[in-house]
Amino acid sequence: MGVMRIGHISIKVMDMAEALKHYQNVIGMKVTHTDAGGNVYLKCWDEWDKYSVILTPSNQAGFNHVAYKVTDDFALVRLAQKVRDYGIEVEELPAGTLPDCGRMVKFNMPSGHEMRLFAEKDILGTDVGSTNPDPWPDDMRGAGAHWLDHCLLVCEMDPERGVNTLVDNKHFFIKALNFFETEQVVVGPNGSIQIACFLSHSSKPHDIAFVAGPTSGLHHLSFFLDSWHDILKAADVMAKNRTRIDVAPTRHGITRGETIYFFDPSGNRNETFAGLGYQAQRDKPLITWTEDQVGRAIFYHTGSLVESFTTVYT
């Protein structure tokens, strides 16, 4: 009883018709909705609620909010109570306000990032059906994401005031929300100082993840595809569409996922996500990464950091 997987991620972008070309025609997604305000609702093939991510009309990129899906209305009110109790002020939001969604508890993490739980949302299914079902649908498009799997979250991180939001964030996670730890990397005097740490709430290896910047924002927000291939044939519909790629398809150490990293339009960062890397258990003992291997860590192949994939975000 309690979370279950990440329900939709809201971020701006400044173009909308050229966010609505990347992520109908790169990722795949299909649009469900629109509301009066222009914000537009999409989801993955593979997905059964009514959208996994909403584009905000702004004149910059950036994040909005992250929520998460919780197994029932019971399980909503016990983590409301227990994010209070950790000292973080909750705000309640009546069903309907964001659309076919059920109401929502809306606070802040410790990095400032916005968050919110919801319970019920609308169900349209997934575009193959729940009976019988094919593989795959025949009308699917661009790299065919099945879902949006993770958000990685930039946390501010000052040295020089002692200040590491990202430590705060897990914390909270891990006490309020129930989460667990399953990879970090460590660097500074006998890996003192953590600068990336991994989260689940599933089998997953992350279900969301946090790295220490000189700012809060958004790193990216991730697709699942099936497999290395997919990934592959990922890379030549972005080719083909000019979509700006950050990092070539490889590895990640980190998780052992395979990956590619580029930019929507609006330079909010995606990632095509593939394999399950491992069985995430709470009795897992926990990954570490050390300094030395940081490069290994982010991209197993090269073992070289890429400027752009540690500097830039939104």
The other form holds:
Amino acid sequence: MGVMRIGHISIKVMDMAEALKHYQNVIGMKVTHTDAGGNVYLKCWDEWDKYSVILTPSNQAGFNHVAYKVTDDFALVRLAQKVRDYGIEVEELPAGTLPDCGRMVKFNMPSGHEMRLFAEKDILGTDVGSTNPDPWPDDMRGAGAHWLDHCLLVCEMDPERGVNTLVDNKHFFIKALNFFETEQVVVGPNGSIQIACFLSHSSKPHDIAFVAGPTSGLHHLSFFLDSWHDILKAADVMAKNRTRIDVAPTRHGITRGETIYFFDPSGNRNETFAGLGYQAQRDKPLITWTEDQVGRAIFYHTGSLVESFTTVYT
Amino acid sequence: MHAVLLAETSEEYLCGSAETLLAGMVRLGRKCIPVGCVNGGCGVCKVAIVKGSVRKCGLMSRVHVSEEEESHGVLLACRATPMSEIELKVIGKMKKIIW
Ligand code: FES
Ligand SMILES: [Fe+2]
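Okay, that one was the form predicted alone. Can I see the form predicted in complex with the partner chain too?
First the chain shown before, then all remaining chains and molecules of the complex.
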């Protein structure tokens, strides 16, 4: 009993009309709500809760907050207490603070990223329903993403000042929120510096991930697709829509995931991710990627890093 | 087509007036200005226009270009098309994520 999955992510966009074209026509989401402040709420066809992405109008791109859904109100109370016991301040937000969402607890990760937990959100159901469902709906658009799968956050690190908020986040997620680590990337003498961390709270290889960077920010939000063929089709959709592709279809060593990285019209990086790789389990030995193989950890085929991928984020 | 000259390295490329300074460069496979999101959000393609005139197209993140800077010809190369021959200086940098 505890965290179930990523519930939603809230990000800033500069041109709402362009953003909506992208998230609807390329990703394949549907708008389920627009509030008085001009914030737009969207869901994927295979999701049942009312929304998984919130777009907020702004004069910049980037991250607002990420929220994870927990099993029930009892878990919410218990986790809020564990966060407090860990020494992190918690704010209680009443039901309705976000439309159609129950009460939330809000706090900052050690990296400074705002996080929320909630137990209830209005259920619209998947687009194929729950009674004798077909495998996919007839009005699927674009890549036809199934669900928001995870996000990768850039966490401030400065070895000279002894700051590594990625490691601080890892400890917090494991101790207070009961996540477990599936994979890590280490560099430096004897691999003493951790620069990437993949954490799960389900049987997926990751539900959230962290990489180290000079300042905290958003590296990408990722949407799930079924197969390698769906990845190819998604890339075709992106080409048709003139979407800026950062990394063309390939495979990660880490998580074994099949992937495309691309940017939304405000410059927020998105990923479409296929193949659940392996079943993550709490007793599975931690996978470690070493500095000399970091290229293959990220881009398995070429084994070489892509400069924009390791330097550009919002 | 307009010539785009990089003041510091004397590199040059030709860019159409229907494409952005950055898109023109990317199309040629050139690398003289850092390339990121190509959508005005990440700021790595920040340049200062030294000579010539450009037309702004699309929104630029205010985290990366302030109104003050913009009034002095500083902008994102992915959000401006050339209207004449251009000379520019690269300001944006690839700040490295640790790996
Ligand atoms: S490339 Fe990202 S702002 Fe121009
Ligand atoms: Fe990812």
